[in-house]
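As structure tokens, one chain now follows by itself in the form predicted alone.
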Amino acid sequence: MNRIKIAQFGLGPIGIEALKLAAQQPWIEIVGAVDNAADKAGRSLTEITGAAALDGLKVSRDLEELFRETPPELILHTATSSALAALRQMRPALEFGVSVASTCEELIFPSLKAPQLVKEFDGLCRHTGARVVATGVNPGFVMDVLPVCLTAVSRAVDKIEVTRVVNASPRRQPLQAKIGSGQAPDSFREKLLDGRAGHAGLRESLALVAHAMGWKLDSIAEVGEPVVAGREIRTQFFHVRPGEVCGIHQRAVGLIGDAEKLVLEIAMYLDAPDPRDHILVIGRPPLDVLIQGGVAGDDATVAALVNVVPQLLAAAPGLHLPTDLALPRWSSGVDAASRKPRV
């Protein structure tokens, strides 16, 4: 079997646990990675994640280091939220010919925070043979690919709402750290509003979502609050005592005149009761589709970025959205390494 050659581009939580599972495919060879973290550049792999499998490969402080050893032909990027810093960092790579997949929140519909990038950067991945998509599960999957799969079956659309409840208790650190665990009300408030902290990703989930049904929005508005602790919470990172935040509540709508066509709303703050995923597809016929309990984001965001690459690379050169793709799904490694790059 040709195995593809993949290297892994940032190694916190989600990235060393993407690399653990690229590690564990048959149709993937792993052949590096980069991260220029003092504590972490030069290192083993086998000695940063654990796996034996990774044994002989040693971190690379850039990727122009790692090229000159054994290059990929793809690149797994866990390494930042924002499309402009991601796809800087990208640049190198995609200058080479080599393809990445990313976790990368604004990515998801890039052309809402860096319009002016997209055109470049397309025309290099077309000129070069590169290919970019960024993945997930939320931006991702659950708020917007999964509700735009759902309308596969519908004669009429009228509105998309999508509600997300997550118990952020059990996450990473950073993510707990990002809803504002252990924060004072008006600190965190302050840097919701200037976006510094809160989930990223929800406008564009929603400009993805209008976008691939056709609708031109005329506004996105979007408000998000914290939620406070009525009672002390201990997780395995933060003790957060009453009156202090444990998570964020956002609220995103898409407007065509005065009439609401995509709403999306999510709650995740630690201990949350009940979590779920809920879509509602208002139109012809109706659907209501509940994942009890939600789908668990640390897990299925590295599946997430596992099992997009063979699709991405049997795509065209070029900067995509996750629904310009074929079907991403599991596979056992029959057929995964077999869809390679067509240009």
The other form holds:
2 protein chains.
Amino acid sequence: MNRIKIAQFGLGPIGIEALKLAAQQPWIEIVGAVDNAADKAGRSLTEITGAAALDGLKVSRDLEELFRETPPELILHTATSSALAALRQMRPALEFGVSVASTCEELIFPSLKAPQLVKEFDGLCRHTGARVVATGVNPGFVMDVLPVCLTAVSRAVDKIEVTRVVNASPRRQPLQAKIGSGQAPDSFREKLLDGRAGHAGLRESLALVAHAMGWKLDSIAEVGEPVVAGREIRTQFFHVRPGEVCGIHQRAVGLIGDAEKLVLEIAMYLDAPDPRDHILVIGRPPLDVLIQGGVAGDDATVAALVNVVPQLLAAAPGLHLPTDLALPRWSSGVDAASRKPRV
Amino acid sequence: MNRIKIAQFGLGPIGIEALKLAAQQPWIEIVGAVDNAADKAGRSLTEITGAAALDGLKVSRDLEELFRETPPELILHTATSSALAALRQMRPALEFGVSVASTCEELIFPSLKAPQLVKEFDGLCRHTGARVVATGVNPGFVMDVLPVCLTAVSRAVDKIEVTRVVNASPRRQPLQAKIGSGQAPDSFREKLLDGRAGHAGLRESLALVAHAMGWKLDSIAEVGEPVVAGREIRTQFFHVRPGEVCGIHQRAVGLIGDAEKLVLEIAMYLDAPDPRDHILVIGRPPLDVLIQGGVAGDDATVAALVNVVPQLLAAAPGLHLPTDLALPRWSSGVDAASRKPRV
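Next block, the form predicted in complex with a further copy of the same chain, ref. the form predicted alone:
Now the complete complex, all chains and molecules, led by this one.
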């Protein structure tokens, strides 16, 4: 089997998990990883990940150093939520003709935050033969790709509403921190308002669905509020007292004139009851889709990232939206490696 | 706007509904229809469909007659459940380089019933520039395309189970007849056994999902049983007495060794309570997806057929599986017509 050579960019918790999952695939050959953190660069990948399969590989400080060793065909990128930062980080790979699959939230629909760079990077990719796409569970699946897929059986779509409720208590520390666990409501509300805290990518999901529906939205309104603990909550990482923040509640609405066409709502807090993803397609026929328990965040995100690899390499060179690629699916790998890049 | 020229093949209830839906799309221009039935050929399309927009168009007896008038770019085909019959019917179109989107159930995965023809027709399409795909709600979406899409967020997939419960009471007459309404259980059971009655396409859905998962099944087992009315049931079309058939219950299982990897179950009967589609992906993470009320059959089938047009014309020439195309979606048409064929 001709395996796809892959390197990991970013060795935070998600990056390490993605690297370990990728290393288990028979159709993937891991050739390296990049992280410029002082406590990671130069160290052994087996030491950082605990994966014996990565024996002999070291963490490179940057892409240039990685490319001097074994150039990969594709990079898994899990290093930032910012589209601007992500595109800057991956530029050396794209110039080299190396494709990138990313979990960068804003890159799900990059025209929103980096409109000037989209054309430039798409042109760069077409020139070098590289492909870029971002994916994940949210953004990247439950609030955008999946609702779009459901409308395949719609004669008419008037409005789409998605509600995601996540119980953050069993999740990793950075996520519990991101949602404000243990902070004072007033100061956290300010952070939510100016974008220093909260869930990234809600606007991007909304813009992506609008784009797929062919809707030109007149405006996108987003509001975010802390969820305040009514009782004491203890997790593995936080001890939250009554009156302190235990999570977030965000809502984005896309309007055409006065009509709400898209409503995306996410509530992510400690001890949230009845976690779920709920998609309503209001149209003909009406569709009411409930994912009971919700799609688990971290497992699903690294899965989406590894699964998109064959789809991305089979696409034409360029900057892609996740809704542009072939129907997504689990890449069991039986024929994944045969989907080689076509330039 | 450069509209896509489309003709309808088959003017049964689904064909008429598909034609009317297609005629409403700003990106579609209807150029004709084909049906060789004595009570249809030669008649006005407006007369048959009631759609004023089809004024001036007549029903052709066959594709050759249609092509002498205005050749379409694509044909909507709703004339048979048999893959062999469908391929024979569409051959003149494919030879002419005209693409076909079909609701033919067996064509969802044609290798099952027409393995010899798949290679031949794929070659023919590549030669002439035509594309073929089959779609629908079931087969074509709830039991195959949608479960495959859900596994996009799966690290591992061990087994997939789909249950579809349809209340047939409000449905069209041919469907109520197909499920045996009012027949005697013993004789209907025989018809189910030798394939003269029942839901077509369950095996095809199963084979399509297995193919997408990269699973080589050792066997497919299918069983079908009549559902017998416990009380009197009256619909617009049938009067069923206790002890008579009021529907069907079919189950297909795909095995690798002794392990059940795929279980598809459909219960379609008069007055069925709690209609729903329920998809379980047993794996990591586990996914439990409930479509409350189920996806309505006829509306969804014609929608899937019209929606697939831009996706099919954007694909390479050839015989396609519905899982091979780009992420499906509602074709609002804003840019649907710009997805012109690339040969």
